[in-house]
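Take a look at this single chain, the form predicted alone, given in structure tokens.
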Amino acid sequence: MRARSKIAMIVDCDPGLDDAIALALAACAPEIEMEAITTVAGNAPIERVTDNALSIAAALALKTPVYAGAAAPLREKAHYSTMIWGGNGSLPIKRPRRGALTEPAMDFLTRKLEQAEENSLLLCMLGPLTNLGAILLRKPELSRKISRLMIMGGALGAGNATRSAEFNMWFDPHAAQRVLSSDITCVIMPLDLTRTVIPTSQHLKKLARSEHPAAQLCAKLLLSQTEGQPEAVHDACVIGCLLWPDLFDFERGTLSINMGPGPARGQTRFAPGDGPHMLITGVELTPFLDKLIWRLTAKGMRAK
């Protein structure tokens, strides 16, 4: 029998908890092969984030190359979450051993695209899209080369940063809005889903008896920032609807982002029919959440 190819990938993220849990399942797939990792300031400022970011590769024992990316939004000053939840944005885990590349992500990225053949890249986007967003707005023909962005974002009722708006979308509209607007083939999976995805008590005491470096990591942030109560994972979703998609389901539409000032702003709007993007409406909790944690624990974790 034919072996089945890797899913080839770039993981664009702003760390962060979820963002974490999301690095340790894709760490954990023996199906996914992360070619880069690329940052943008949106939990915390990107120095912060980037350090995240070296931190959880080292502790996953991860290879794969870190860029820093945008520091702010395209049009606007940041508003960090840490200003919405407080923290600084720091993850209790040891501070990186190496530290991110000199190529800035934009640059990295463009240059990725540039090589590609058409049709060929997937890129995972758990944070704000500027990285992309600003690329798109330079060189549009740059598009054609994506197969598939798979998108973290977006909520159709509340919102987390404010009343009507997901964090990511709020933090850049302007970003988000051109990325949606491409002819890119986009998967979202919005704040509505992500936020009823919660590991169990039973599910948390898995991670903590299990040796795996995955594991440990997962359980020891689940618990640090939440007293004892579980968070939900919610950029783990994407990764575990690249691995497991049967579990999800989809409808077809078009999405859109408010970037006008004021309490809308960062909303998003979905038209059901016959439109570019996927978007994400329902999951089977109990066998993803166990599927999740079965890969978190699994022996041997690859060495990249």
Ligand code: BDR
Contents of the next structure:
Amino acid sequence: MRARSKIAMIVDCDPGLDDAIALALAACAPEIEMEAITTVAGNAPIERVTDNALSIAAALALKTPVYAGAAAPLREKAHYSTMIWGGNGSLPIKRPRRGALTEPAMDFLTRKLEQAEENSLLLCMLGPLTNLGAILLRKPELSRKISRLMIMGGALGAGNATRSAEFNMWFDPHAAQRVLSSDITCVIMPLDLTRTVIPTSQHLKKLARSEHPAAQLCAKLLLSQTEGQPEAVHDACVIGCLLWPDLFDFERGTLSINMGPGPARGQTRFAPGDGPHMLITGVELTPFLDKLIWRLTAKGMRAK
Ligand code: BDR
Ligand code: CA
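Now the other one: the form predicted in complex with beta-D-ribofuranose, given that the block above is the form predicted alone.
So here's everything in the complex, that chain up top.
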């Protein structure tokens, strides 16, 4: 995979500590132009994750528009990650002054896709796939406007929502399967890999010492949310893969999601071969973490 010089994209997310680190990294990257942030219920109810997205944008001095998305999975009741891992899903940062735009995220995304040229839109999916799943159910032809999806989700080994399912896929397996069964090219960053990407205490110290707003935000979140215990920065791996693709290994094939019901709900299956999915299978961990911290702390590199 080769890096492009300027990457325009929309980030669909459910912040979330690791979504926040991902947004901070994207904000610090001169190669990236973040056109919009759309939210989706997952880590917490839609009002809370949208509020978090707005707070993160304010902390990073981002003017990027924020649109609120789906409040519940396509077919079932929402079971937020706070119900599994505790907490109330509110990030410990200053509440935002501005609100989300009044246009719902699904309308915004549909409009963007309708106006886009074929094979032109890049979307980073950092939460459950409900927004895009709902759009493709109504207008499957819009899939051809998407150049690539970068998705955090899935687990071939142990899960985090259940023994076998990763949270984003488990929260809305019907939406996930709808998206994955289209012919869209997807780069999938699975939990098997992201759970190993944990900043060291040295990294946290570097962040805490930096005056850069992105570093301050990340230090505050990583230190406060984890009581000093470094935590995996799952969603940030997606942005890192866009920026430094050569640090990652992948295998081509086809991914599918068990739609349940039953204990296998949300479980990921991968069939290697000639499919539309690129499953990320490895990362050069130390260079990746060093680059992540360097970007978040780089002098003279302001958030946009
Ligand atoms: C994923 O689930 C969410 O809780 C995180 O933000 C991440 O997107 C990890 O399974
Ligand atoms: Ca997320």
